[in-house]
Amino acid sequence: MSQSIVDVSAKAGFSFDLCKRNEMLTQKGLKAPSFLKTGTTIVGLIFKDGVILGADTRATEGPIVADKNCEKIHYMAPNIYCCGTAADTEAVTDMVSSQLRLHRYETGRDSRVITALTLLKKHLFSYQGHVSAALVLGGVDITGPHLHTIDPNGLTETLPFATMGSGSLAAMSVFEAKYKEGLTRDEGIKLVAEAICSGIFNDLGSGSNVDICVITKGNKEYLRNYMEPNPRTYVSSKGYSFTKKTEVLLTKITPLLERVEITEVGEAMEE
């Protein structure tokens, strides 16, 4: 008797096959890779004439302070800047920044904030959160000032003030208590600096100095190391010396000369 072939389509909905596989591998002793925790405090707010972004300058690798004075406010376009919380942020912002530049060359117009937002969230969503970049995007275009937050999974929010990072709760408490509409430039800078300092003093992953970027229509002002709330208070009077056995690895690159062989072909020409 002939057997009928039934075409069974894939079931709709979420597939739990990988979850069962991961559970089986865990039972056999395989440990899942862990994430390296990073800490930071980045904030942004909209004031009367534009957008103000702020960030601390401490870069951490787990329990290690890798850099005390790194830059977390990245260039996207002349009128758009972005604060990032992790190492992948620099690569993502550089890629999107180049796309925005090509778009400006093609159209002959300034970039819009919504264009940068769409490019960033589409890229992050395509990797389902495996690109570790949490962003605060701010800028001023023809439609006015804009402030957005972008999670690593591509989730976006549009807010009048925003905080992200491990020190975001401390910074948000300052904003919720003191933010109001129609802030002046000086009031906005003071509030952003206070929010960053709150994250610095209440979060171990945040520290060092305060960077601020003020974006208005047709103008940008980057205040590098605007405030230094944690100056170095102790320096050894004897200085720091190293043992004489310390060796420094020197790398010298010697370019190789190309070997060219010349072969004479044919007879010599008569004068």
The other form holds:
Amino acid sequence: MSQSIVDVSAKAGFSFDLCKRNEMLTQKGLKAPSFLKTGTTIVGLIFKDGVILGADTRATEGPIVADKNCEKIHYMAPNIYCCGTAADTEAVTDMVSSQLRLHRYETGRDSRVITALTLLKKHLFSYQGHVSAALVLGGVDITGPHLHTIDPNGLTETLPFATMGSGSLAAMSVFEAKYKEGLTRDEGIKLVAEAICSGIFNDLGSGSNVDICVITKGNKEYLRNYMEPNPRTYVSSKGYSFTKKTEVLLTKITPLLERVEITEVGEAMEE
Amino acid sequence: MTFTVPIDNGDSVKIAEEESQRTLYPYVTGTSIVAIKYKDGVLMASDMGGSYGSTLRYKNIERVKAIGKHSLLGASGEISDFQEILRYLDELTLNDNMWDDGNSLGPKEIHNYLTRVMYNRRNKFDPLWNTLVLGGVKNGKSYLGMVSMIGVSFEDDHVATGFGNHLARPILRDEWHADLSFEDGVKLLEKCMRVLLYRDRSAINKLQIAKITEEGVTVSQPYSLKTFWEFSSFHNPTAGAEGSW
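Now that we've seen the form predicted alone, could you pull up the form predicted together with the partner chain?
Shown next: the complete complex, the earlier chain at its head.
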């Protein structure tokens, strides 16, 4: 075996090989891909029995609203949910959610919120802020209810109430003015909805409807479109009339799938 | 930059090109102002801090001043430019008084004058680095308007400058309504100022609320707001994560 002259980099620490490659590519004229930001209002608060998370439902692509009703509250574990701001959060949340599931199989216990927090924070920090995911993580585990925020740089905070996203100041002003400890479920939901509405109506990057997720010990409620304060108010009653030159030639409905009923019951898989 | 110009008799004279005097950045700044119209007139709240970059250098700056009999001017941004504007307004009101015709400048006129001043300075690339709030009452009608350093000017029922735009405006949009009583108006302003105190790093807990009605201007004595820091999470932030900080 020939002696290796090249120094193999140690396994520990940061490896910047890909940075050199990126620089080389940009010098050759490659435009770096820009990211899809969603400009958002996401909030969380701790109430008497657990955690309530809230989010708006607008996804923007620059100045255009790409999705009027997207889902920003992501599942992490049966007792942990995470609200995220940009597209990167979907990927990061999915990844950590699967890591948590494997961990649950390994340990045989319910996941804890700080486990999710540590996995997310390690991942985001190692990318030095380039994975632009700002998250509000909340859940109830054996040690009680927890609420954390995670910055794209990996900074985490443990708070009784938190807001993130472009609408965070509007939502935070509602929380700072009205939050008290020991809120009941209804009071908490009302306050979260008020904070999200403040973001929706005062921030251009947030809009459409309010999603809410209530997590208590042993139970979770995902209230999709809890409030729809921006309904489409004008719908033409006359319908759409085509000009005389337009002719309907043929109307045929082609079903794409045929439903097949399986009547035989197979054997159960062996464990 | 200097250049020499040869003159007839051979001597050269150095003519200095005028050094450009432009405001590039503010030095001593005041933070937000929040103002609302209420039943009898206008209420304006501001804190008394002047920051020098990230240090809180001055803690006794009055950023709300009475102008003439009918108006109240509040400013955020560069304090020296605010003092300059007060001098301009002094000149304006003095000249107006000298006409001695029984008329006095109302808030609308002063707002218009300020808009012209700010816009013209901006066109010369030498702005007065302020966002001004002009409130007043004349002949029973209340007036509240704002001018920014680039000359954007408008009138509204409630205004806020700086951070107040993001933190106070949502509260005002929700809770302001016409014909607020004086107590309700002050409570609303204090609510906004408290949020600003929590969340604006250049805010200090020493504020003044100024009131203008048909009778005249009253500027309150400085006072401080009660704040609440006793959340149980704050007492033990690592409750769920032993060993972290």
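Positions refer to the first chain, counted from 1. Just so it is clear, the structure is predicted and the values come from calculations on it, not from any experiment. In this text, rigid core is short for the largest set of C-alphas that superpose within 1.5 Å between two forms.
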Thr26: with the rigid core matched between these two forms, does its Cα shift 2 Å or more? yes
Rigid core fit then Ala66 CA moved by 2 Å or more between these two forms: no
Against the rigid core, is the Cα displacement of Leu204 between these two forms at least 2 Å? no
